[in-house]
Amino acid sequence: MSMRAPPRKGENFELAADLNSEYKEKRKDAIKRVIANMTVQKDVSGLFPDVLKNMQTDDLEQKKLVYLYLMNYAKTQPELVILAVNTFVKDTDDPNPLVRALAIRTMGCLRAEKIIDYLCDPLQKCLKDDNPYVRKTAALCVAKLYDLKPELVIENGFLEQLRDMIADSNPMVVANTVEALSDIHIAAVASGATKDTFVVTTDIVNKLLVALNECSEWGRVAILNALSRYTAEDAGESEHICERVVPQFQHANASVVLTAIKVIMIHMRGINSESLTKTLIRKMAPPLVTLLSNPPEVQWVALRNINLLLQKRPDILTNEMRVFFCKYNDPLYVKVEKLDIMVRLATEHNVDPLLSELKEYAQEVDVDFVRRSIKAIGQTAIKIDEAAERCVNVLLELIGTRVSYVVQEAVVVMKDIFRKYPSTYEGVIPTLCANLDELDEPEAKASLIWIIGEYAKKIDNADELLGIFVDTFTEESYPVQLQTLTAVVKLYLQKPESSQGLVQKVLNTATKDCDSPDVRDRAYIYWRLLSTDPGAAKAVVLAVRPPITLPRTTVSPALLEELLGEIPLLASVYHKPAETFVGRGRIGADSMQRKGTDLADDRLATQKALQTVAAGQQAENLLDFDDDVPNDGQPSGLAATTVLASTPAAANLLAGTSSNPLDDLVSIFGSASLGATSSPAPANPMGGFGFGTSPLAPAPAVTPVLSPQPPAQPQAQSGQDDLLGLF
C-alpha cells in the first residue's frame, strides 16, 4: 500500500482500546476503522474478541459492521465464532424482520464448520417466517448451506421445503427459491451427482410464468433461466411459454431482454407453426437493436450474442444494417463486433452504404481496426458477387493511399478475391506488383507471391518478380518460402522455357540451405514430381481450386445450438463452450485443499503440496489464458480462419495457427480446406495440407513426413513463458 503504516502493534492496540471504550460513539468509530483496515488487507484478525463484544447492540448499522467483520474472519477464528452464535440465534427471533433476515443472511456467510449445526434450526424457522423478506433471504441461505455441507441440507429436508416454496405467494421469494435451487443443482452436477436436484416440471413452469410478471428484474432473469431448462411436452406448451415470455422483450434491463430471447430461441424449436415462428423472430429485432443504446460493455455483450443469433437466423435484422455503423467514439471492442455483424447483414441492396462506411473506417488511426475494415471489404466481395467489382475498386483506392499497413492488408484481401473470382480482376495485378517493395509482412508477401504464381502466364515479368524473392529466399519467413517455392513451380509449368534456371535455383536452395522441414519436404515433392512425371505435376500444382465461400457460421452447428441456449452467459459471449474456461474438468482450489488435508498429516508437507498444486494450477490457468487472448483480441471473424476450439490444448495449438497465413496459402494440392472456407477446421495442424479433392494425390509417401506446423509451437511456447514470468 502507498501509506506506510505505523507500527502494527501500536495501531491495533489503539483500536482494541477504542473498541472497549465506554463511549458508544468511540466504539462505533473504532469498528469503522477496523473495517477500513480490513479493506486494504491489513491484518486485523487479532481484534476478533474486541469486535465481537460490540455485536449486541440496537444500532443496526453497527451490527452490520460487526457482521461484516465476522464474515471476513470467521474462517480463521472458528473457536471464537462460537461466542457469537448465541447472539445470532437470538436475532433470528427478533421482532424486527430486518434483523431476522440480517442474522440468517450473515450466519450463512460465516462458513465456519463449528457453527453450522447451530444454523439449521433458525433456518428451518426462517423458511416459514411470516415476512417475505425473511423467507427470501432464508431461501438463498439454503444454497449457502449446501455449498458448505450438502448432507445437512438433505438431512434436514431443506430441498423439499424449497420445492414447496416455488408456490409462495410472494414473487421475490419464488425468484430466490428458483435461484437457490438452480445454484444447488449446478453444485450437485459439479460434484458428480447424477440425479437432477431441480427438475422443472409443468406444474412449476405454470407457477413461474405467473411470478414472472410480478417480480424484480433480477428475479425475472432467474425465472427465465429456469424456464429455459424445461423441455416442453408438446408444441402447444412451447407456444404458450413463448407467448408469455415475449412481453419481457420490452423490459428496460438488457439481461432480462437477452435471457427472454434465449427462452424463446429454445422453445421455438418445439413450435410447428411457421407463422408463429416468423412473428417471434420479427418481435425479436427491435429489442435487439435497442440494446445498442446501452453502455458500451452491455452493447458488446449484446453484439456478441447478436452475432450468434445471426448465424442461426440470418434474417433477423435484415433491414437494420445502418444501426451497426460504428460511431467515431465507440470503444474498439464494440467497433470490431459491429464490423463483423455488418458483413453478416450485407446484401446486394445495402452494399453501397456499407462500402462507403468501410472505406471511411479504413482511414482511421487504429491499425487493428483499419485492418479489420479492409478484411471486411474482402469478405463483402466474396459474399456478394454483384458487389465484387465495387469492392475491388475501393481496395484499389485504398492501395493508392500508400499507407504501408493498408496496402499490405489490401494485398492479402485481394488474394482471397482472386480465389473466389479466378481470372476476373487481372487488371489489378500491375497495381499490386507496383507495391512489391512496400511489403514487409510475411502474409502480404506470401499473398502477392501466390497471385504472381497463379497468373504467371499473364504477367510478362513474372520470372523477374519471383527472382527477387528467390534471391532473398533464405532470409524470408517460412510461409513466404513455401509460397515462393510453389509460385516458381507454377511459373515453370506454364512457361518452362524462361524459368528453367529459376526453378533449379529455388529447389536447390530450398532443399539444401533451408532449415524448415516443411519447406524442404515440399521442395523434394516438387522435385520428384517434376523429374518423374511433369504431366502429373501439372495436374497437381495447376489443378482447378474449388471456389471459396463465406461460411455462415463460425462454430459447428451443434455448438451453435448449445451456445444459443446460453445467451447471454459468458459462453455465448466467447462463442466457446463453458467447459473451456470454467474449471469443471479441472480440480478447483477448494477441493484441492480438502484433498490436501486428507492426504498428509504433516502440516508442512500439506503446505508444500498445496503450493506446488497452486503453482501447477496457475500454470494451467495461464496456459488457458493463452487461448483466451486471441479470442478476446480478435473475436472470430468471418473469413479469418477461425477454428473450433474443442479442448484447451487444441485451442492453444489452433490459436497459434489462426494467425498463421499458412492456412490460407497452402493451396498447392488443390486442397479443399482453404483460407476463407473455415468450416470447422480439423484440429489436426496438418489439415491445411490435406490432399482433398485432388484426383492424383500420391499421398502415402509424403504425409507422414510432414511435421506439425513449426510457427504454431514456438508462439504458444513463448506466450506461456511470458505469462509465467509475471508470477
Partner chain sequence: MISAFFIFNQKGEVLISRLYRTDLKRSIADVFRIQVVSNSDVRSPIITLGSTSFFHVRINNLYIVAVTKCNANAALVFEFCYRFISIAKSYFGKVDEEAVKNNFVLIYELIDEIIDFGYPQNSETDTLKTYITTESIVSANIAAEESSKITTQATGSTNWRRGDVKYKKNEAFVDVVETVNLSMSAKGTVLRADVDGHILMRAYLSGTPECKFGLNDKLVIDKNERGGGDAVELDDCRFHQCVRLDEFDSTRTISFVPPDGEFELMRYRSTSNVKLPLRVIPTVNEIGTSAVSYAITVKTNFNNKLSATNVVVRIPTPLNTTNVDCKVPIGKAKYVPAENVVVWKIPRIQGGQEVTFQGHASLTSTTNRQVWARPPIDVDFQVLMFTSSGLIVRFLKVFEKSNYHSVKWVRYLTKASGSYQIRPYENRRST
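Source: prediction; values computed, not measured. Numbering follows the first chain given and starts at 1. Think of the rigid core as the biggest set of C-alphas that the two forms share within 1.5 Å after superposition. First, how it differs from the form predicted alone.
Please move on to the form predicted alone, as the form predicted in complex with its partner chain is already shown.
Just this one chain is shown here; partners and other molecules are left out.
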C-alpha cells in the first residue's frame, strides 16, 4: 500500500506560524523574512493580520520593520489598517522620542483615507512636542496630510502652527517647517488657489538667516529656496541678504552652492552699488570652479548652470579658461558643455591657448567630439575678429590631414567664416575646391557649392565644378539640390556667356525630374525672374547679405531671468521652463477619468471632421485658382466629393474601431469627376528664356509654368485611385 505525502502548505503558511510563535526571537526573525520577501516583489499581503499582531513591542527594530510592512500594504488592505490606529496613537505618547517620531512619520506615509481623521490629534501633540526631532518630523507630516486632504489641514489650524514654528529655536525644525510650507504653497498654486499660503516677510527672512548656518544640506537648500522667493524692500536689505548668504559658497555640497548662487543672482538685481556687484561676481568664481572636481554627472549639471550664468554675467569666469579644458577621461556630454563654455569665455587675450587646445581635440578619435571642436574653432573666428586669421590657418592645417570627416566639417565652418568676412579669405578657396572628392555629406557639399556660387566670378572653373553636381542633381539630397540651383543661377548672372547651357539644364531637371516641391518652386521662381526681369533677378539672387554674428544668449532675456531663478533645478539644466516637461497637478483619479473621456473626445472630433467635409459640398472650391467661373454651376475639387456616411468604413471610423483610419477615410468619399483643360504648350520649352539670342531675352506674353497636359475626358475614379478626388 503506497503512502501519500502530506500536502505542502507553502512558505506563507510557515511564516504565519512563526509570526504567531510564543518566542520573541522567532517572531522577529519571521518579520525579517516577510520584509525580505516583500523586497523581492513576493506577495505577502495575506500575512497582514499576523504581522499587525507584532506591532505592540518595545523592540524598536521590530517596530520599524512592522511599520515598513504597513506602509507597503496599506493601500491593498485599508480596512485592516484601522486596527493599527490605536497602536499608532499609543506610540505618539511613548516616552522615547524616536518611537513618537516613527509613529507620526508612518501615519503620514500610509496614505489611507480611512485613517486620515485619526491622524489629526496625534499630529497636534507632536507639533508641540518638547523634542525637536519629533517636531521636525511632524512638520513634514503636515505637508503629506495637505497632499491627501487639504481642507483637513486648514480646518485644524495646522498652517498657522507651521508659521509659528518658523520661530523655533532649533534650526532643523525651522528648515523642515520651511520645506513643508513650500510644498504646501506649490500644491496650492497647482490646484488653483488664489491666496498665497506661504508669504515670506522681512521678519521670516531674518529668522531664516539666523538658522541658515546651523542646518544640514537639505535644510540649507530649503531655506535658500525660501530666500530666493523674497522680494527685498530696498537695496540695503538686498545687500544684507547677499552678505549673509555668501558664506554658503564654501559648502561642500554642490546643491547648496548652486542654490546660494541663485539667491545672490536674484538679489543682486536690487543692489545699486557697482563695486559690491563686482565683488559678489568675483566671489562666485572659486565655488563654480570647485564644482568641476565632482563626479561627471554633477560636473554636467554645474556646467549647464555655468552656461546660463555666463549668458547673464559674461565676466564671472574671465580668467578661468584653463579650468574648462577637456580631460582625456571626460565623458562626451561633459566635453560638449566645456567646449561651449570655452567659446563663451574666449577673448583676444586667451585665444591662442584656446586654439592650440581645440586643434588637439580635432585630432582625437571620437568623431562627434572632433566635429564639435572644429565647429568651436569657427565660432571663435566669428566671435573675435582679430583671431579670425589664426582660426583659418588652424582650419587649413586640419584640412591638410585629408581625414574625411575633418575636411567636411572644416568646409562647413569655412562657409560661416566667409559669411562673416566676405572677400577676406579668398585664397583659401582653391584648397577647399581641391577637396571636392572628399565630400559625401549633404551639409559639406551644400557649403562648398555655396562658396563656389558666391565667388563664381573669381573661380575660373566654377562652371566645371558646379557641372559635377548638376550631372548628379536628381541623386543628391534636397539641401544640395537647392544650393546647386541657387549657385548655378548666381554663376549665370555673373558669367552669362559661359553658363547658359548649365543653367538651362539645371532648371529643366529641377522642374521636370525633381520630386521635391521646394526645389521645383524655387526653380520656377528663378526661371520666371530670369525670363522677365534680369535686374530683379540680380537684386534678389546677388543681394548683399549682412554678416553673421555669434548670439550672446541661447534663450530670450525674459526666459533667461526665469531660468536663473530655477537654479539648480531641472529647468536650469534643460534650459527650458518647467511647464514644458513637467505635468500639472497630481496623478490620481482625476487624470484617470480624463483618460477615460479621451476616447469619447476622439470620436466626437472624428464626427465633426466628417461633418466639416460634408459641409464643403455647399462651400466654394478653395482649390480652384482660375479666374474663370465655371459655366455649368457644378461644384469641383473638395466640394465635389460625396461623403458616404452609411458605408461600413464610415461606421468604423466613427466608432473608433478602424484598423487603418486613412484607408477608411479615403473609401468614405464617393467618386468625383473632375475635368481638366490644359493651355497650349509654349514654343520655347524654357518659357521665353531666349538662350539662342541674347543672354537674358524677355519672356513672351504667355509663359506657362507647368508643363502642358493633354485634354482629359471626365471620368469616374475610385477613392483609392484619387485621394479625395482633388487631383
